[in-house]
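To begin, one chain is listed below as structure tokens, in the form predicted on its own.
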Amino acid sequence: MSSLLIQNGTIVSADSTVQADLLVDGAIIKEVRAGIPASTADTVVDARGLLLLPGGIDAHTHLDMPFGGTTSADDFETGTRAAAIGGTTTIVDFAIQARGTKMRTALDMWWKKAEGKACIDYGLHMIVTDLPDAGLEDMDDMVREGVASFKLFMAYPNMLMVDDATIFKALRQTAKNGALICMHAENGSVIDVIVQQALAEGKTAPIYHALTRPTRAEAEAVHRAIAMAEMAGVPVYIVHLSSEDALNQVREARDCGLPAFAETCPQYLLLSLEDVADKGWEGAKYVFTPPLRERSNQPKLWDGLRKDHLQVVSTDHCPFCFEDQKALGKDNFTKIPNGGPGIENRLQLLHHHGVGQGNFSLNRFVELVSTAPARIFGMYPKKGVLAAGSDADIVLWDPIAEHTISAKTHAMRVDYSMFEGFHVRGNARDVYSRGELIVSKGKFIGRPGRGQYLRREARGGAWK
């Protein structure tokens, strides 16, 4: 096996900043300190002014789902390319378990999506819509899998969404197995009912997909699902959290000492209400769940990062295609796939808004972007750090790289961009998966396939 040895750069960590040089034996780091003989290693990088960072995990991305009779435009090669070259090395996706079938023909079909197509490594949440008292069984089968977190609905009615009983016996469960409980937090029950109305009304531009789903209405599902949590007696993690009001929730909980973890996306942190609200059918675009906030929400969003309210930066990637995919809903927002890209940008925008603007450290950036989700996700120290014996996912990250986003030149298979002219300083500049280079000077070199399936630990009591 050949080694690599990365000389002169800064290595980044969680709780850390180091001048050192990394030394890679195959797939694994093997040595992490100055001064390190370039004539130990077969390979020589020398990345003097280059920040090496562990590679990003996203825990939360769509690719190749099925969603309003259609899929999302990504699917394991598009989508694990971009990854990589915005300087993800690993990614989370959810295999949604159809109703009336076991999850493992749903782990079964999203293993057949990802071979021969993943570029990175990746591994899977599983979705829950059926949990009859045997089915209870199938979650520890999935657990000895490798899924070590599933994903419940409290929105969507008839078609994700599951009721409270559900989510209990589902927390309970992992009482005994270990695993963490993913929940969509919204009243769906409530929102469907504003949903009819504005309809009955004659409502049926973009906008209203957000004007029927209130801030409100998500910071109730969060406070129900961390009660049911809390009488479980097990952690709970909030996917997508969008709002002030739902924040509250998360951060009350945490206060008094519950394990209460929660994400948010570079969406909610950087687009707004406002900023669509005259956009008229160029609004589908952005149509996701939970919707756009008002402006007002973003300080507190920045403020939870920054004092670990909340633990994680995601992106939800589950993009469709303006032109045919989001026309499916031309006159009627309930019927616009929901879904937006962000796969490839999230590093660039959250080193841009956060570490440039001083919204968090680079350590903090890191910890967002890599640590928190690999710990989280049972993950860590095979990924999310560079230490001895962890996994070869490094990122050169060029901290002054000048770069604009657009569809005219970004890797995803989706004819629009969310952030599209933001122009953003920082980038990725090489990206190794495994001590393999699959990304130079921006450009991906990998190849699909080479993605392997990650097999994640339920950390069961290490939550106390």
The other form holds:
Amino acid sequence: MSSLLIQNGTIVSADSTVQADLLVDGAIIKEVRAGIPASTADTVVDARGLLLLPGGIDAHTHLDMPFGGTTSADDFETGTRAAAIGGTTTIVDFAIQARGTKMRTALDMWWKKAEGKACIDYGLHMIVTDLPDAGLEDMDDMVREGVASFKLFMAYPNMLMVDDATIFKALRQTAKNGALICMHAENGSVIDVIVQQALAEGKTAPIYHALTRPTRAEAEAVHRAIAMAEMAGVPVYIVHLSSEDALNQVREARDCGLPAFAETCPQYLLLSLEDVADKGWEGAKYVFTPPLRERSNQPKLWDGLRKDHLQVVSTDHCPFCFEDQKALGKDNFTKIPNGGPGIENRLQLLHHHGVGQGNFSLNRFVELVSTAPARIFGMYPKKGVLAAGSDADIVLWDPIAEHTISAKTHAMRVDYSMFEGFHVRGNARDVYSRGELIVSKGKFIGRPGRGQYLRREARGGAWK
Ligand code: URP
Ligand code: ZN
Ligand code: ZN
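Beyond the form predicted on its own, can we have the form predicted in complex with ligand URP?
First the chain shown before, then all remaining chains and molecules of the complex.
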């Protein structure tokens, strides 16, 4: 087994920044300390001027996902390759239980999607669409397979939405099996009424996707989700939180000592309704759910990240090509496949706008993009930290490398970038996954199929 010594780097964790060397034995970190002799390793890398970060963990991606009559444009090969280039070494994607079928069928299907393709390690959440009483033990079966979290939808009626009874039963089951419920929190029934009215009034352009989904519909659902979790006596995790209104619900719950967790995404931090209001059909590029909000929400979300009212930044990467996929909704915004690309740019955007603009420290950056998702989703300390015994998922981060994000140069298999023209400082130079160099000087050199399925531990969200 070969060994690797990375010398002279600055090792950044969620709570410290130290000058030290890092010795890797095969796939695992063996030692982290200053002054490890070069003679101990087969390969020695000089990381002077670079930061050593634990590989990024994107806990919310949708690769090869069927939606609205099409499939997300990145599969497990193209999506995880783009992730690696951006410094992400682990994703947690979503398998979807089809109504009337077993979760096991969905799990097998998603394992097949990833097999021979994944370039980095991956876990799976299970989206529950159907939970008869006889199906509750299927959740326990999934937990035994390392699916330590489930997503439930309070939106998308007749597609993915489940009722409160189903949500409450699922929450109660996690009290027994230790899994974590992730909630897509928007009041789908109310939104549907508003949407039908808009369509009846001939309002079919992309912007109406955003204008028919009020922040109150998000806040109400967040409040209800947390209240149901409290009644069930379990934690809950709100996905893709987008607005101040919704954030207030999480903050108030946490202030009362409730185990409510939430993530936001770069698009809500950096893009706004005002940015897309006059884009006409091009606005379809920004049709995702929850939608973009008024710009005034952004400083509140940054503040939430700084103060730990929000614990994680993930991407909700769900790309659809503008030319031939978003076009499905040319005459009706409800037919535009929901989702946007971002798996490649999360660390770049968060480093530049978070650390670079003084919104939070380098340590908090590491916590938000790696350590906290590892802890919350049952992967810590295998992932999410550079310490002896952990997987050698290491990013050599160049904090002063500059580049401009563009669809012309990105690796994601999608014909536009939500962040086109954003100039960022800080980028992954080299990336190791389980000790193997998979990105060298920004170029992917790994092998599709090398990524392994991660059996995650169900810890009931009890992570701090
Ligand atoms: O618009 C989005 N977010 N698409 C992906 C599905 C989801 O709700 O996360
Ligand atoms: Zn969602
Ligand atoms: Zn999503």
